[in-house]
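What follows is a single chain, given as structure tokens, in the form predicted alone.
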Amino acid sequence: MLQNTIARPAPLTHARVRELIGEPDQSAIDKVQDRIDPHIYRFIAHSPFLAIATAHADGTADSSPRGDYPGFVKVLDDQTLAIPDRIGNNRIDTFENLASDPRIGLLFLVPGHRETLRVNGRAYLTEDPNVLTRLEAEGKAPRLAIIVEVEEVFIHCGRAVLRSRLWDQDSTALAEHVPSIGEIVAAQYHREDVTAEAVDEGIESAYKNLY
């Protein structure tokens, strides 16, 4: 078993935060935009994937994954975006956040660009037929869509991307140190009937259903 072995260390206030980062240069504050550029858009319409981070009322914060072909979130107008709902776990933790909080956080990677692109707004769900109808793939609409109500947007630099080796080929290695899903998921439960194997085989059944 994991233990701790320090003591937690005190927060730093804002103030020493500063302190010990400094100010920003101006051209990371310049950078900040209201709305959708066409360079900007260019970014989404080539984004296959991209990390939500949203917050329920009670302060509890929460991030997820999407993911499709590339340009799966669309760009209605140059301050509003649609992400499309696909077939899941049906946990919605996402939706319940915006329920309660509409507030909420992009960040959109594009494979072997090393910036990101950061979109923070406000969102609701909707079910409006015209919207699900452009965000359709494989042949089949989503049932539910985040629509984006852009208030920031701004290109983040590619230093954490260069960091990790994200896209360098030699990190796909990486994957083959990592537990599946099965021995996860069997090692939490402790349940005689849930196996590493039975796991990792419903799993691959369940993700040849995408759509």
Contents of the next structure:
Amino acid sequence: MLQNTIARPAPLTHARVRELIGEPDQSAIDKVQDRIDPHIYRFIAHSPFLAIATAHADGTADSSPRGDYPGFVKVLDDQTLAIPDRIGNNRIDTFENLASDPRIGLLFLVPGHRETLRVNGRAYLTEDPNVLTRLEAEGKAPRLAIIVEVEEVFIHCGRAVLRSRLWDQDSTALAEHVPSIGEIVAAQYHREDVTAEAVDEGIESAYKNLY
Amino acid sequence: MNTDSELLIVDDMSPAAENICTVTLRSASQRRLPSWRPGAHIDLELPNWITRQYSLCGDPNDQHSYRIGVRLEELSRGGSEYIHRLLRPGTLLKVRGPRSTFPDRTPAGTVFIAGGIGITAVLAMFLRDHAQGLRPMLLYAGRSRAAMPFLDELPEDAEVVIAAKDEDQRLDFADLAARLPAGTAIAVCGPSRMVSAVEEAFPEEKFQVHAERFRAEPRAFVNTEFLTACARSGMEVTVGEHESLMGALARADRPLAAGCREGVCGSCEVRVLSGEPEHRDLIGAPPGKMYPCVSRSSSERLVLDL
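Okay, that's the form predicted alone, but what's the structure of the form predicted together with its partner chain?
Complete assembly follows, chain above in first position.
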């Protein structure tokens, strides 16, 4: 068990946060728009990855990744997006949250691009066949899709990506120092029959079927 | 035949008709492009990793550029949407081919039949035959003249029949089949339904038919339950809305040879004895046949030769 060597940090009031950070530039406030313009459309059309943030009405929050062919999130019109639901582990945390609270926050990444795109709005699920057809990939249509009604759209500055050297080839060496999913799961189970190798092998073969 | 991929640059993009644009590609290094015969197509890999096939519809004597025609599909899965809305001149694209499934030469008096964007597959063959004095004929059907590309490229002295649906013009294949001499070559490219109608009107025993189907407009289907009967064994199976016909037959111990299970390979072909199959395959089932891996029934009962 990891021991914290300092006392549990105390929370700040929001007033103190503002005092420490300062006020945003007017440009940082003005950059928020309420629709997808042609440049934002082009960003989404080349993005193969995004993080989805949702919260449950009971107060619990969640963030989860989605990734696919670039442009897998379809821009249905300048205020509507469709995100396919591909096969996964069926935990459906995002869907459980959306059922109780429709608010959603999206963070799109484009490999090699420093800035990220943030889209906030409200979401619901659909099985509209026209939408599912458009979301087809590798010959398979998703079972359902998230429809996002866009309220806020803005580009987030590239400092986070620059500081993290996220797209540097050398950065991928970090993964060697992180345990495999097999090692992580085996340690959680404490069972002789659940070995890291077996879990990794199972996962590897499951990953062969992405659609 | 050329299977290597080559980097080509988008040289020009121009509107050719309603929702149809042409894209002209040339070598990024100004080199000569691999030569091609009319009827050939290329595989185009788009920046969004999607690969699509397009017929070459430009001048085969032009050794420095390729021209393709692309229709913006209403339910685009990312290919035609990318080309129409996102692709820009100057973009480098990976191209494989050209390859052809049409014969290298077509006999004198060949009848070319095109439906909509299917014109891109037969245009160069028709123009070549016309220039060589082979007296080809072109039947070209579309929704409306404004939606039919390349009308202005058809020579005035050629035998051309244009059928625009909004002007109540239809191609009468049966009438033509009755007038054409036996052995006439027919080359058709269009939506699956049209190609099937051509194959029915011009039977193989009498005509040399070469057909190319483009993937039908992506359609959305709603599954309903239906009953299928196997005529030879007398067995009846209800196909539920969440299973395929092939799956239901396998469940009832009547497994079929299965290949792709996506309506592409044709290995599961069965004969339909009665009922109305709802074809969902991408091959275009010949009359009286169906592919039960994806196709279902629009009648409540479907009788198969099993």
